Structure formats: C-alpha cells, structure tokens
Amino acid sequence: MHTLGHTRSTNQRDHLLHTPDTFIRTVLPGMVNAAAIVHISPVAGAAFTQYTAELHLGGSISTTAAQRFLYVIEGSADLATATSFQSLTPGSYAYLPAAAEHTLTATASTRLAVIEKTYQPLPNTAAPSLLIGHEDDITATPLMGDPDLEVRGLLPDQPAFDFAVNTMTYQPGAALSMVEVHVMEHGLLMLQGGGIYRLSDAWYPVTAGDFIWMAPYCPQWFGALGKQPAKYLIYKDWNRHPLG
C-alpha cells in the first residue's frame, strides 16, 4: 500500500534520523560494482561523512584522500594495503590513515559502515598508522557500571587518533543513566534490537538499519525495547580541542 508521504525519517537543527524507506543509492569515486547510501555529510551540517557501502561479488572500494574507518556489517571482503593483505568478516574493522593506498573488494555480497574524515593533526604527535581488527577480540566494558550495557571500543584512546568508534550493547531494557548533552557529534548506525531515542526534545522509536546523526549539544538519551539486545556502532570526534 501507498504510504502518502509518511516516514519515520526526519531532519532538524541539531539531528537527523535517516530510515531504509528514504535510502537513496549513489556511486562515488573509487568504487567499483558497489553504491553508497550516504547518510551524513558536511553539506548537512557534519564534520565527517559516514555511509553504508554495498558491495556486489567483485565489487571495490580504493583509496581517499581522508582517513577512513570500515565495519563488516555483513558479508566478507579482502583488504589489501601497501603493506598488508587480510580477509574481513562481519564484525572485522579498518583504520585507514588519510590517502593510504587500499583496495577492499567484495568477496560475497558485503555491507560496509564507512566513516571519512579530514585528520587534524596534533602538535608533537605523529599521525596514526594502519590498524586492523574485529570486535570480538576487543573486552566489553560496563557503561558507568552497568552490566546490562557494554561498550567496545574498537580504536585505541590515544592522542594521535581524532576520533573514536564504539559499539554498545543494550540488554532489553537497559538504557543510558542520563540525559547526554556535550560537545561531540555522533553518527550512530543500529546494527541490531531497537528502542526509544530522545534527541532533542523529540522522541523516536528507532531499530536496526536505521542511522542517527547528532550535533554538538544536541539533548541525546536511549533505551532499548524488544526481546532481544539493542547494539550500534558510534562514531564521535575526540581527543582535541574544540577551537581546533
């Protein structure tokens, strides 16, 4: 049936939910027999891109001239460095410092959470270098001592890094101890469960696949519903000041 119009998707001030219903697929340079559904951008208002790629068998994605982090939501690919050859699997994970010669190509049919960013390089600090991983080899953490909420955080906490990339993990009913409002922007892509999330002074029911961008000082809040765990990749700045 005809939905007239309606849509869970919404874009204000200070935040944006982007859902399935409005994905939109485009191809950027460096890919080949994949598409891109770009979810937020600087034209938009952010300091970084994030988008889901689709890889088809074969399909690649090369080099850019931003740093760039990959989560395998689904599928298997290999990445090839200058350096180094690995097979990435759901849940596997890349940085890649800025124009670091790469090719990902598909190996089935793959998705791909693809975040981009200008690196801000820190005074005495050298830049960081190629790093490879998947969640799972990575110690869960309770959030401010909630078992019930895990967080992994799949980039090291060191200066030279200028961002961070979690995943947190909701058991049915947990949620945030508080209202958040601070100074990072998030791009948030729910990989699994669903939930309730106040951005602002709206609330939306959210769940997998649907992607979530916050601003600066933007009132954030989530608790999971369902039978089964609420899990989501986070993006935010980090690690430097906010005059630059």
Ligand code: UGY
Contents of the next structure:
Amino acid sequence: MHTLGHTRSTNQRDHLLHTPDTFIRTVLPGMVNAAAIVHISPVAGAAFTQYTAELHLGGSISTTAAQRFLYVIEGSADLATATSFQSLTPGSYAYLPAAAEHTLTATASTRLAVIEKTYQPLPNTAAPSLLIGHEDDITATPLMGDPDLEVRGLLPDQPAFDFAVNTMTYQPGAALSMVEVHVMEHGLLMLQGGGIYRLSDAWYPVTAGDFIWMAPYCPQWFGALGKQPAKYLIYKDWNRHPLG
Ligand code: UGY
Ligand code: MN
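The form predicted alone done, now the form predicted together with the ligand:
Up next: the whole complex, starting with the chain shown before.
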C-alpha cells in the first residue's frame, strides 16, 4: 500500500533510519533460499555491513571473507563449522572469524541480524576464535548504575575483538542519562518496544523492526515509551586506535 510518498526512513550525513516499509530484499553470495535486507554498508559511509537475513525452512548462508557476527531474532537454525555443530534459537549468537568455514541452515522460517567487518589485527595479539553463545547466559549490567537500563555484552571484553555487540533493555520511561557523542559508529536494530531516538539535531519515533546507523560523533540519545520494555541490539567498533 503506498502512503503518498511518506516514510519515517531518512538518510542523513551522520545517521540513517531504515524502517520496514522501505525494505528491499536482495540475495547475497552464499545465500540459498534466503534474502538479505542490507541496512548499512560502506557505500553509505559505514566501516561495516549490517543486514537482516531472512531464511526459508532449509535455506542457508555460508562462509564469507570478513569476520561475521550473527544473532537469531526469530526461528531456529543449525550452525555447522569445521569444529562444531550447534542448534540456534532466538537469542543465540555466533562470532565467526574471517573466512571461517561455516554453513547455517534454517530449521524453520528464520530471521537473523548479521554484522560483517574486515578484521583489524593488533600486533602480538591472536585474532579471536569461533564463539557461540546465548543472550540468556550473559549477566546484565546496569548502565551508569541505572537498574532500569540493562546492558548485555555478547562478546568477551578482550582487546582481540575489534567490535562489540550488546543488547540494551530499557524499562518503560528509562532513558540514556546523557546525549552521547563518540568516535565509535553504531548499527542498531530495534528488537522490541519503542521510544524516541535523538540522532544529531532530530528526534525520531522508533519501534521494533527499525534499523539505525549512527556515524562517528553523531549525537545520540534514547528514551523508551510505551508499556513494555524497549530493547535493541547495538554494534560498535571497539578496542582500536582511531588512527587504525
Ligand atoms: O554503547 C553505547 O555507546 C550506547 N550506550 N549507545 C547508544 O545506546 N546509543
Ligand atoms: Mn553510543
């Protein structure tokens, strides 16, 4: 249904809001019976790529050149690597090092958040290895002491990792305690609930299913609205010197 050209999606110099009414699907190399909604990539100014992969039952994705992080939003899938075989459910996630051989096969209609980034090695530090986990096993930390704003770091806090992926859960009415302005960029997928996101000099209503990219130094703030918690998955580049 057309809406006379109206959408909440917007593409600005230092941020992008990508809402489901504007999603276009494409098939990426290695996808079988699956499609990707590419939310952000280097052509739009980011140093990483993030997409939602939609897999039909039996559909699959496989090995890619860059390091890959995936998080199961909905459905179920089997992840086979050279050394492991694991069934994934909503909240499961995996970190796959660059070029690590793997095939993920959907055992039901499945949606995944997928983040890919070229690895930035650190001298005298071994690159991270394969990691598979579940969000339920991660201890929540209150952000700046606020018990109504829980952060779960899905990747270990180790310098070998050049990015971080967290979930952040806001109780209704909870908000970031400050407007953040920082060198890291973000890819953010709203998983549940909604609220108001300040990005640069604009305030946007956002809801589950929306994607946001924040460029380095994009002023950012979020406050949760509604009667259910708001939750998002958030990527940031991490643990590396700004000069590379
Ligand atoms: O980790 C972060 O920078 C996070 N607090 N940013 C955000 O939620 N926009
Ligand atoms: Mn931030």
